[in-house]
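Next up: just one chain, as structure tokens, the form predicted on its own.
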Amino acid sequence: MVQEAIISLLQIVIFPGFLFLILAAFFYEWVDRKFVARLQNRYGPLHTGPRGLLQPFADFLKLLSKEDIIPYAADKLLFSAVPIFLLSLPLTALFCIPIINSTALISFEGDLILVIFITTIIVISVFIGAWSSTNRFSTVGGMRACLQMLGYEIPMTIAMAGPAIVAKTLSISKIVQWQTTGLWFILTQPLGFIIVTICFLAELQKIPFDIPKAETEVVAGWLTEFSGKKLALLRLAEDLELVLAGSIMASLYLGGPAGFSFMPPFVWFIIKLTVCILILSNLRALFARFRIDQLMRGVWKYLTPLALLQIILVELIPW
């Protein structure tokens, strides 16, 4: 029993939990910046460490370094309590994705609700420190990022919905497993995937969905009054979340950690991880910023009735 434990907080605090996690998102935010440096024929992270390695990680050290400032018409508690809570959220959400085996830390009948749910938190809290900051064009940011929310949420939940209904299942562990006897639901379902994929670059804010931060507009939007130490915890959590969106995507439409026993499943996981952020940062290189008139329509217009399609396509064919 006691060997038991000790093993099980290892996998909570190193691999694969809060340290692994850590890492991976200072090492994915790198694999980001450097491939859409390569895309836009820019050099990317250059000098710190190999090849620009260490660079998220000293821009980190940076900013926890500089000086912390706090708006004086802030709200004080809500201003310096959103940036630990939005880097809580990614980390929680991460714990239910399935890493070295088809099993998740955390796996329970329900956990893909759960996950999906915290996405829609990380939202709400996006624009609750937007407000507690009390800067117009925070305001603003936030306000556009909940606006998106109200579009791009829906077919998501309704893609994400597909694999569950083929799996029978709610659990993310389950539909891995699932897949590691059928086919992988990227083969199946490619619209819920490519579906999935449009609207995580909204929940990312990412080009062209980055609007609630758009620099040209809003200064930098929601994150205007955010420095030192908050904004560092923030950067992380950005990159938290964008190891999240991967892992979901990897999870629910490649098979997860699900591959041939030449190589240990978490090296798969890996591999499909990179290839879903790889495809995150390449269609965030292809495309400009679009308005959030055209986010909406397209949302309502393109993706929603695509999603219900899709839904309807997984009832209709014997599984």
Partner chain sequence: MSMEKELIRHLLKKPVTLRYPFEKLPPVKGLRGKHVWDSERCVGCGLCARDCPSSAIEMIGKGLTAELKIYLGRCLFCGQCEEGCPRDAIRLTQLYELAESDRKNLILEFKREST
The other form holds:
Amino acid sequence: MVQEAIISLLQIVIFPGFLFLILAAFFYEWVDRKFVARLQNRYGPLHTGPRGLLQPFADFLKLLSKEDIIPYAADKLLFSAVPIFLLSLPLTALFCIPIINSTALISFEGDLILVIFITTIIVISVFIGAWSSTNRFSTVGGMRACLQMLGYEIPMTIAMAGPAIVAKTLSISKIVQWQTTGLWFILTQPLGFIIVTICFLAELQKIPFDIPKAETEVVAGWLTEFSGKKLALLRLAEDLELVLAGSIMASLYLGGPAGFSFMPPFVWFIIKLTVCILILSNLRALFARFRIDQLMRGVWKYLTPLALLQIILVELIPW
Amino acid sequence: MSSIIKIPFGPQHPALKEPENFMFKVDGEYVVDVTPRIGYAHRGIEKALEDRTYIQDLYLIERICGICSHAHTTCYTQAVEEALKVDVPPRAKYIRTIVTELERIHNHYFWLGIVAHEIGFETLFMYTWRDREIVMDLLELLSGNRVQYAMNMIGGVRRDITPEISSKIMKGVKVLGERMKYYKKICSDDKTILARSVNVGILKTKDAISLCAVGPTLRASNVKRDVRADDPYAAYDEIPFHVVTYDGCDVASRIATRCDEVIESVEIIRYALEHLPTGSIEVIVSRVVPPAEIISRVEAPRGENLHYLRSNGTDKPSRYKVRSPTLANLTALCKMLIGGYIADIPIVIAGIDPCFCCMDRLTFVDINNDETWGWEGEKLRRYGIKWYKKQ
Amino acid sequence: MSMEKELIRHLLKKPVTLRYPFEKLPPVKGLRGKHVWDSERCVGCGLCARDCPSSAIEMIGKGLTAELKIYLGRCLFCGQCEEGCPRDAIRLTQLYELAESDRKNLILEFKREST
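Condition change, the form predicted on its own to the form predicted in complex with the partner chain:
Whole complex next, starting from this chain.
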């Protein structure tokens, strides 16, 4: 009894809980930066640690030691609370994703809905942070983030419903378990995978959908006024979001930790997660930024009908 | 309900590399009106030129602009040479042409990178700036410096092109031409670039002429006007080339115009290197310039450069005036911005290839009632005398 | 999407960036760097000091005993001194790493060897 409690505590705190997830966040920021740099014929992070592996961590430490400025006109409580919100939300969502075996730390019927809900709450927190900092650029950035969410959220949710319908469950763990026996959903629902990938680019605010923090238009967007510790936490939160996006893609469409038995399931999960993040990074290097009206038009005109089409196909075709 | 909000853009803004202020009046996402406010980077170069000798001025003129330094000095040396009534040897003229065209390639690569950055296309930015290194290395090989070449002297050029350098330039520009053809293809194929550039920042032919736009901005509005062809200087009367025009009148055709100009420049350089005349590269000139009044024009990469020189028979000019292309394009820029989206402001401003520091004039601003006015030279002089007497 | 092929091609290539303090390009012939002065050749005409656009050259004394002081902090490296010198006494070398932490070190003082 006590032993079990200790094990589950260790699981939450160390592996695959907080410590592992935060380390993974730093690692995948490095992967993202290094890969994009290579695509652009640059070196990327180079000097801190082997091949610059420790650079994201060094950036984090540096920002922690910097002066933390709160604007005079800002709503101080909300402004300070937002980085903590934004850090804890993707961490919570990541607990619902099976990493070491086909059952997640938190698993119940309907955790897929929870995860989708959390991705929405993240954007709401972004908006609150932007609004409370009272900066002109922040406010514009926050509004753009919300507007963008109104666009991508619906096709994303519809597309994610595809695997859930086939597996007849709303639990991510059970969808993963279904895929250990059946085909991976990327093979049966490739359209859904593409739609979810595009929507996650928008969710992560990466090129071509980095409209809320488009540097040349609105400085740093909703991040403009954050500095020091808060910025460090926000950057870590962004990395966690990247891991979350990759994990959801890997779990729903690539079968999560399922794989051939010569390697432990955990390794399979890491491989699939890396593939998903490399796809996201590659797309980030491939496009120019859209305008907000072009994004909304594109999402409502093409992405939403395509997501609906995917659902119809799922209903029509028996597997 | 329509409410008009004032949004300041600059003088410190990530989209502007130089300090300049634009006051936008916006209705929702649309720009209704714009007022540029210039004068943040006024450096007093025209006044400083009057205190220095003609030889020293050469290097001050070069520093008006980093990117079109050779165009400015070419314009200056032309003016002084005309006042001195000296003929530059043909070989020097050809070398000047080659450097001018290399500089044009440099500028257009640089500009394409900036445009890519403004629309958030980081990869294109990295690639163009990487390829820009090739032309900078060529210029360094030729002149001894990457940006401020100091190639022009009054009465010729300073360094000769040896056959070894010539073959290296040939090789380099070939690569640059190939790469630019590729970038042109990218810019006309890629959906995201097209979405941000087609029908953005429209400047109709009629407006372009009436607002006196110059350079690639004018040529992208389908007006075939180029100082190199209309009023040939250096060796342009002997070298065949096309004046590139496009009729899109938007940012996309400005991109296409500049891409084609690079390909055209490569041909010009090739022709000039193959037909390089022999002979000396400079003539010795006197330090004192006889009284004269000269206007000199040069097609800089950004557009027409216009320099005015008044000499008074000493070794210093008595008045020198520079009109750089950005000043001519500024009114056209305001026209382009009106009616566009706020999100398109950076790309439209970048579209004219602005260089605000070259252009800045002195303006007086009364911050209490937002009034601006300028002073003429004579009034400024009198104010200066009065000010110094008080000291 | 039209750049994908180019991206994949570059993934396998070595980055072009030079890791500067560790890797250096050899300076080209004709690069304008730090000055050297040949006291044997200099006749002290003062043309370099007169034409220098930023008054970076100071000539101490006159004629054959003249000595040179160059303020590198002011120098534009335009090469006018080298170009204008009738005796080729002043030249620019290819030495370009001239950063100093003390302004005093940026003053080059050329002395004639006492005979």
